[in-house]
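Consider the single chain below, provided in structure tokens and representing the form predicted on its own.
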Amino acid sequence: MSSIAQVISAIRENPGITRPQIARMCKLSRPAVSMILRLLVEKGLVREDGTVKSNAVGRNPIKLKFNYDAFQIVGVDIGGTNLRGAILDLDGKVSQRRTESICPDDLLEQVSALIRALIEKTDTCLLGIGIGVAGTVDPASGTVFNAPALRKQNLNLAQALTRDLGLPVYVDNDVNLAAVGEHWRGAARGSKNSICISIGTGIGAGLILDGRLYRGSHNLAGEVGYFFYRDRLPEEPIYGFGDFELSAGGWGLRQRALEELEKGETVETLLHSLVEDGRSTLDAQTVVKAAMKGDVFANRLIQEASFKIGITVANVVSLLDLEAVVLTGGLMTSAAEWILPAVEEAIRYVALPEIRDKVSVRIGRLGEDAVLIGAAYQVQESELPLVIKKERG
């Protein structure tokens, strides 16, 4: 972390901190701290906020406070079925938002139009754009390697949108950003090592290890959807959705329900009536709705999915010795009464005995805003030091 980023972090996390305290905390010389603070004050990022009474000779130390309104950030969440966008301040607070159904065939145009609509309604200087995508991503180049639900491969989203909109664009996996958001402002706040597992159309995970987002050697860490639980290998290599998410994710639940319904009326289930307008309307939420009405078939599907989710979480907890597990995503929200007990039971029975009572399982606090808030954090982590460096130059 650069000295500028260190000072910014110290002030953000410690409102009322003084110059001497920053120097000690960041292990920087007082002249270095003074130079950085002068630039931060000039850019409107930091303001003086009174003094601290001191018995020492000389002037009382001045308290410093971060100005969260100095810049705004555009956050975008490109999910499997919905496109969400928002304007956020430097504290992750949303001031405006938009939500649309995804159109994979016109994805670039749709995302660009949504961002323009958001930008038109703000008069505060924009720091940049952060985007979370439901797929594998190279954050260094902003390229989406593979997004099965969006039918996109090798799409350089950052390059295309930077050229179109003229703002810095940062692209990352959506669950990575959800993990960052929950760690910064949500259910994992205060935890040094945690995992955020999103259970929606697909299943993915974001890892926070030693307080930082862990990406892995190829920026692909967290792809738990590819965990494999069958007793033999498939006849062909798996592409697209992984085996675990095909059996326990929203898309997998839908496909399993459809396969059973194709057998005809021999399957006794409420799903026949719930999708009477056509099988194309069947989705995971329909299966959950049927289960809530007491449907035995739908209940069995969700119970089986919940069991696999629980086993997966227990395995990861044992592997990484985590403090917190945060469960998010659309399917998690609607089916929490099945999934949460299954996860807690799996940890209690099969995780490493020494950590069973030390890990906390939590439902995400940020809901649909988790990715947007994580995106806002990542943009400022990268852009704020650059803004100051440009000023120094």
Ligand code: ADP
Second form
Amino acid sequence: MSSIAQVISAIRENPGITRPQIARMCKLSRPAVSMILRLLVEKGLVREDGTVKSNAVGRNPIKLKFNYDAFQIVGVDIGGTNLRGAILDLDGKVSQRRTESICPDDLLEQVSALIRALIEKTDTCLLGIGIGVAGTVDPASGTVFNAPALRKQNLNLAQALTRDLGLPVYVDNDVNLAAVGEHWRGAARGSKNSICISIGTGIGAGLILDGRLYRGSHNLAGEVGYFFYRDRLPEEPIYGFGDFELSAGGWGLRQRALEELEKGETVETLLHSLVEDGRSTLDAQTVVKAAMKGDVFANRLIQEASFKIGITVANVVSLLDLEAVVLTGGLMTSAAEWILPAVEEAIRYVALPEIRDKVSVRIGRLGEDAVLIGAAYQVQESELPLVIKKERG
Ligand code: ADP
Ligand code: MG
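Having seen the form predicted on its own, the form predicted in complex with adenosine-5'-diphosphate (ADP):
Expanding to the full complex; the earlier chain stays at the top.
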């Protein structure tokens, strides 16, 4: 960590800390601390807030506080079903929120319009835009390699949006950001090693190992959607959605329901009437709703999906010796009563025996905001050091 980052984190974690305390905590000289603080106060990031009464001779030390409202960040979550956006402060607090159904054919226009609508309503200086995309991403260039749920390949999102909006744009995988968000402000807070698995349109995961986001060798770590559980290989190599997500994610659940209904073997289900109304009304949400009403067919589909999710989590826990598993995403949230017990049972029966009692399975605490909050964290990690070093502004 740079000295500036050290000082910032000391003040964030200890509101009311003084200059001599910072010097001691960060093992920095007092002049070095004073110089950094001059910059932070000048940029409005730190405020002086009264003094500590002391009996020592000389001036009483000044208490310092981080100003979480100094800048705002735009967070965007581009999922296969939902597009979400918000304005967040430096503490990850959401002050505005917008949700729309995604339109993959007009993706750039839709995202750009959503960000404009959010920006219009804020008068605080914006630090940048952080975007999570449901797909594989190169964070260095802000390029989306492949997003099957959005039907996009090799799209340089950061370049297009920076040109359009004139702000720094950071692009990452959506579930990487959800993992960062849940680790910073949610269910994985304080855990050294955790995984965040999102069950939405598709299924993805973000890994926090040794307290940091683990990206892998090509920024592709966490793609559990490609796990494969069949007895033999498919006829063609898999592209697009992976096999596991196609059987247990929201899109896959819809497809499986449609296929089985079209075969006509299932006798009684509430879902028949929906399909007769036209295929478009049937989605994972309708399957979950039918199961909640006691529909046997819908219940079986969700149980089969939950079983595979359970096996996946148990396998990953044995591989990585994790403390916490955080489950999030639209389908997870609505079908938690099926998924959670299936995951706990799978861990109890098939994970490494020494780990079974040590790993804690939790539902995400940030709900639909997880990606947005992770985006706010990542943007400030990259942008605050740059802003502080700028001469003015
Ligand atoms: P994404 O991030 O891919 O857009 P979400 O995490 O928002 O996905 O979840 C959307 C998926 O979850 C869809 O497949 C949808 O049908 C399914 N789903 C099931 N139940 C619900 C629900 N109650 N609310 C929202 N989505 C739900
Ligand atoms: Mg999502």
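Quantities reported herein were computed from a predicted structural model and do not represent experimental measurements. Throughout, rigid core stands for the largest set of C-alpha atoms superposing within 1.5 Å between the two forms. Residue numbers count along the first chain shown, from 1.
Core-superposed comparison between these two forms: CA of S382 displaced by less than 2 Å. Core-based alignment between these two forms gives a C-alpha movement of 2.7 Å at G16.
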